[in-house]
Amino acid sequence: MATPALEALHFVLTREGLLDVAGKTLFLRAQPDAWVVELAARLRCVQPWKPMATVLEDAGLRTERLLLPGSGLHDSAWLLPNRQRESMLADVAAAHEALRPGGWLLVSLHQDWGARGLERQLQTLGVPMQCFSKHHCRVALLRKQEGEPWDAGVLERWSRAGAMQRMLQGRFWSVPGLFCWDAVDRGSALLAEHLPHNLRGDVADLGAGWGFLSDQVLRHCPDIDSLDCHEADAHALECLRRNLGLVMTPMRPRLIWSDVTAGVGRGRYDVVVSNPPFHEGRDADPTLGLRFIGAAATALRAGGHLWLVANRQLPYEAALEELFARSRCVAQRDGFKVLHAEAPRVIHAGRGGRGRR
């Protein structure tokens, strides 16, 4: 089902008569619906969230995860960008660049997620903006004139505020957008706090973001014999190569794009991390924190661990206790817990389990 935002972007691309721009379009933040197949041939899709990549995937439409800078010119570019200011920005100012003189930009943005204040940045490139209004959204739609340039100097801050850059007094990498983007999460602080050093085997970190709990694993558990980072934000994995490329350790860590709640296989892991997301999109979604449990319990080996922190309220408790032989609460504080479950009741048919911790 389309999104607010797409539906909106249809409704001003029809109304304006740009849905047969003859070229080639740039679709950033990518989205299907049946329209956007019919215009495969043409589109350029970039979509670093990989669930939502492989919706495009297997509806047909081939689908990159970045945009890297200086990839190409474009007739029109279409954005749907995510709800971070910084992030929709640098989002702008990169369609800006991958467009040909005469181009048409299209900026779809839900209400809910600051789409008048966008507005408002965009009014400070002082360059001609229709705006229109539809399904809750608002549409901004600009053109690259060639005899009206947009404000270069907006540009270039929009770009430099929006990339990749040093947090926390310059000892992790991480980019606007990602969750907690600048700072340590405190869940994932009390995790850390409370995860055993003793740790062996071979470990998983689900949803791993930027890094910090990989950070954490690999300075404090010299034995374990591998580590693998899932992450479904292509933005992160850049991010996780340059901090875990700080820690001195013979092991290198592998980066996986990943749709956790999707799996990550069966029986591979003697230890599983994990600080799992609660949101899709704009709402809150505990079925997101149950699905990366149900993940972990198997992707694990008999006798495998799971160490999991999550917001106190959400109530993982049951699925722990259907899914393993033992769980416990090991720490509450600041409104989060630490959970620890053990020996996962997933059948590995051929598989040995090590049992390790």
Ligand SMILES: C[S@@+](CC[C@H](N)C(=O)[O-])C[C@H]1O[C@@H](n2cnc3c(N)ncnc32)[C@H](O)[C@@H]1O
The other form holds:
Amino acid sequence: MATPALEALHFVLTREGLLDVAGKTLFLRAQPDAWVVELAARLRCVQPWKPMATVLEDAGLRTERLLLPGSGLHDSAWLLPNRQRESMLADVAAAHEALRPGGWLLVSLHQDWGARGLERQLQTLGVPMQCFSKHHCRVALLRKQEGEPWDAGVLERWSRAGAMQRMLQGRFWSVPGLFCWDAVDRGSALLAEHLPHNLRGDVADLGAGWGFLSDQVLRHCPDIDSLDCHEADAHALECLRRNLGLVMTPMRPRLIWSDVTAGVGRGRYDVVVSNPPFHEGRDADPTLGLRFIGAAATALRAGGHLWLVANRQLPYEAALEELFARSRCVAQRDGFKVLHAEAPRVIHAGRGGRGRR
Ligand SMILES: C[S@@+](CC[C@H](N)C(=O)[O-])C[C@H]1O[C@@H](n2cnc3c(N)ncnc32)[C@H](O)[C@@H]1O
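Right, the form predicted on its own is done, so what does the form predicted in complex with this ligand look like?
To see the whole picture, the full complex is given below, headed by that same chain.
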């Protein structure tokens, strides 16, 4: 189903007669709908979020995960920003760079995600802008005109603020828009404190983010054979690549652009660590964590271990009891709990992995 931001974008494109003149169009953080599919031949869809990229591809829209610098000039650019301020402004700067002179930029954002604040920022570009209200969203329309330049200093500041950068005293790379992008999450820190250092075998980090937990596993668990970092956000994978490359280890972790809720295989890991997400889009969704637990139970070999951290009020215990032979709460602090579950009850048909029942 189309989101309000996509519907509002379509409304303005149609009302202003911009669909017919859109030409070669860059669609940043693209989403699918029937009218989008009809334009497939002249659209370039960019979508870093794997679950949405899969929906786009399934609808027949070829999709790139990241917009690489210098990837050509476009007649139009449409943007459905995420809700993080630096990230949305960096996307505007990237869209401006990708436009040819005379090209149109449309940005559609839900009002609950700070659409008015975004408009105030866009005004600082010093060029005319039209704004429309529809479906609880605001759509801003700007044109890149010869002789009417957008403020280069502002654009440069936005690009820099939203780019990948060092944080935590230079120890890690991260990028605005990721979960807890400029700090170590307190829940993840609690899990790291309680992770045994004698983990062995094949390990997966589900929802690896910029890599704090994976880094901890690599540094403190010398007996592991492999580490797979599954993450839905392509920007996070770029940070993971740098962060894990800084750890001295003979083993090269695999970085996998995944939708964990669609499963990460059967019986292939000895250990799963995870700080699962509990938000999808605009809304809190406790079932997301449950789907991560289900994916972990399926992906673990017989006798395998799941180490999980969650907000204390999230109801994961019943699922762990159902899916694993043994489970317990290992620690609680600051509103978080660390849960350990062992020996998934899932029976895998066919070829078994190491240590199977
Ligand atoms: C709570 S954060 C934990 C991040 C990191 N492991 C840490 O400890 O800081 C959850 C992570 O899961 C990712 N995520 C959310 N939905 C996902 C999905 N369906 N598949 C894979 N990763 C997902 C998010 O992008 C986010 O990085």
